[in-house]
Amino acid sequence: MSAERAAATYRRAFGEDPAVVASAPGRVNLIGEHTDYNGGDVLPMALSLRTSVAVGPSTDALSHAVSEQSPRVGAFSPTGPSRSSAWWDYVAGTMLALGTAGVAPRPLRIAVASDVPSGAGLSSSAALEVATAFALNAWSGGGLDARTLARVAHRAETEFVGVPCGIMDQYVSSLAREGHALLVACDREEATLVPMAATVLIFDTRTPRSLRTSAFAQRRHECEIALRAIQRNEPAVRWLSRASEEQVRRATMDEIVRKRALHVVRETARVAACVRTLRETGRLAGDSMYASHASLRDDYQCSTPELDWFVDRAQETRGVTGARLTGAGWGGCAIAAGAPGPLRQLADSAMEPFATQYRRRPRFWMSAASDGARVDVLRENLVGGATAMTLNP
């Protein structure tokens, strides 16, 4: 387990044992991409990859981050953090982001550890962030609930580390609960939970994928240009996942920007469409998936040739009855729906064909849909006053 991981690193790291060991889960998203940072729905799964955080106080002013796979140990000021590039900048921005709510910085120690892949669009950042601020929200005394820890954590990735995403990542990793997908309404950031019985297979491409270089920040561009073309005919539409297809039409754009947009709109359109299969099936949307995918791939161009390989193989598998990439894409992972069975017949026949092709080995997994953040260790004597007791041990 990660948790048990993180705290080895923190004893190996520091000498002692953590106070407090904290995890978050990485996510797929079943359908909705590029549709949370305009204002739209998403339905992403919490995964049973975690990623754990574990804290102590500092023996110094300076609090001091390391982790299981790196032997380099940052060093940051809790209270003005300068941005480094590192990857503890997550840790260092949500602690800065706690602050605002309420939860005075203070020198900690941090080791982290971790079951979800970086660079797989499994959102490895969000888990890192949402998984810190449980950690020092229950170090502090655990005075915040999961909807504003989440949006704690979103705030470290959009303000410090400067990704302009949307809340789905933040919200599942923190909101999540076994057996269930999440509904996020993103204009008004309300979350329900939708029964899901399905197991789906994630595959990743190992194509490296980073939102920071990748044209995610051109695409959300062509977005915010797109609705204020539709805003100069129609004021009234406020997020660009709520406008008709008929309004991006009507409205004065680039072919470019309107195909972004049609996706948008359509996207939206399928989430609701995909959210009332499963409630009257329990089934995810095998048609709902394919189109969704060829969306990203022609309309929004966030595909590969990778991703594509994959979802062709999946659409001629029996048993397998959708598929489509999953977390912006640029590379990363794609995922299957169907039975188990014939999941994982194609996982093991994609890997020596995919490996033969594109010159490296794939990796996947199967899961279910998993619980959100949680406090897994939590010591006497914290700050704050908080109860001794020990958590998922």
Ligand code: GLA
Second form
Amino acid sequence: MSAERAAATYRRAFGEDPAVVASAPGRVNLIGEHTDYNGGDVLPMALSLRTSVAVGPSTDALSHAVSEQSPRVGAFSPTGPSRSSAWWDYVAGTMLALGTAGVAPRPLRIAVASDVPSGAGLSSSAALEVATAFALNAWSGGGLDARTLARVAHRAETEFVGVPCGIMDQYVSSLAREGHALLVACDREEATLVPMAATVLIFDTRTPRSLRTSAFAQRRHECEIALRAIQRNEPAVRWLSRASEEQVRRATMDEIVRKRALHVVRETARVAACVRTLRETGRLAGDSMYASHASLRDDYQCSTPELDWFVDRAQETRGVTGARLTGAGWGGCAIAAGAPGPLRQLADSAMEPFATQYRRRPRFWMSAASDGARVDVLRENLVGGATAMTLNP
Ligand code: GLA
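Given the form predicted alone above, produce the structure of the same protein in the form predicted in complex with this ligand.
Shown next: the complete complex, the earlier chain at its head.
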């Protein structure tokens, strides 16, 4: 368990027990890609892989951060940290954002342990931000709810770390529940749990994602151009994802930009279809997943040969019902749906041919939909002065 490892890392580094330990999961998105920042719907689920943070008071005026994974130790000002491009920026940014939500920053010590691989597109950064937000909130008396903490974590990512992502990752990491996918209507920031018993296969192509940040920002920009073009005819359309295909076709815009816009509008419709199927049959709509991947490959142009290779192979595997890239794309992971036996067979049989073709060993995990963030241990409430207690042991 990463919670125990975070506490052990804390003890090793700082010589005493932490005051609070909290954890938050990584995620995969089942469907609804590049719709969140266009005000559309997304359907992610939380993974069983989690990031834990152990937190306690600092003995000087600075905050200090250590990680089980990284030899780099951070020290930063709790009230005015500057961006360092190191992993503790996620912690420092979350502290700052919590400050604006009413949780006064104070010097802390923090130790991190994680099972969410970083750089794989499974939202390790959101898991760290959300776990930090939950820990500091509990430590200061626990006044903020999970939705507010998701927004705080999102502000850390966009305003401090500087990644222009939508709200999906922080929302699902905060609000998910075991056995459920989370439908988020991003224009209203409204989250609904949808029962989902299925296990999904996550296949990590382990491809470098160097293009990801710049290409992501470029796509966002193209979507803004498309929305403005639509609004010239239809001023009432506030979000690209809520436009109709007809409105996209009628507007005057570059053909590349139109392809991006059509992806967003159709993908939003696919989320609704997938949610309907899930509610009616308990299964993921495989056809919608394949259609989503084709649209991301051809219209949004954020796939890679490795991701396409995996999805093609899934399509040829008996008993596998759907597959698509998940997350931003430009490398990272794909998912597949179906019965556990065929999924495992797909993963096992893909390893060697993939490694031979792409000279990289892929990784895979099977995960059911898991719980969102929680406070695992609260030793003492330093603000309220409460006595020792344990939550979710
Ligand atoms: C990244 C972002 C998310 C979302 C996806 C694409 O994972 O962090 O907010 O935009 O890309 O769906």
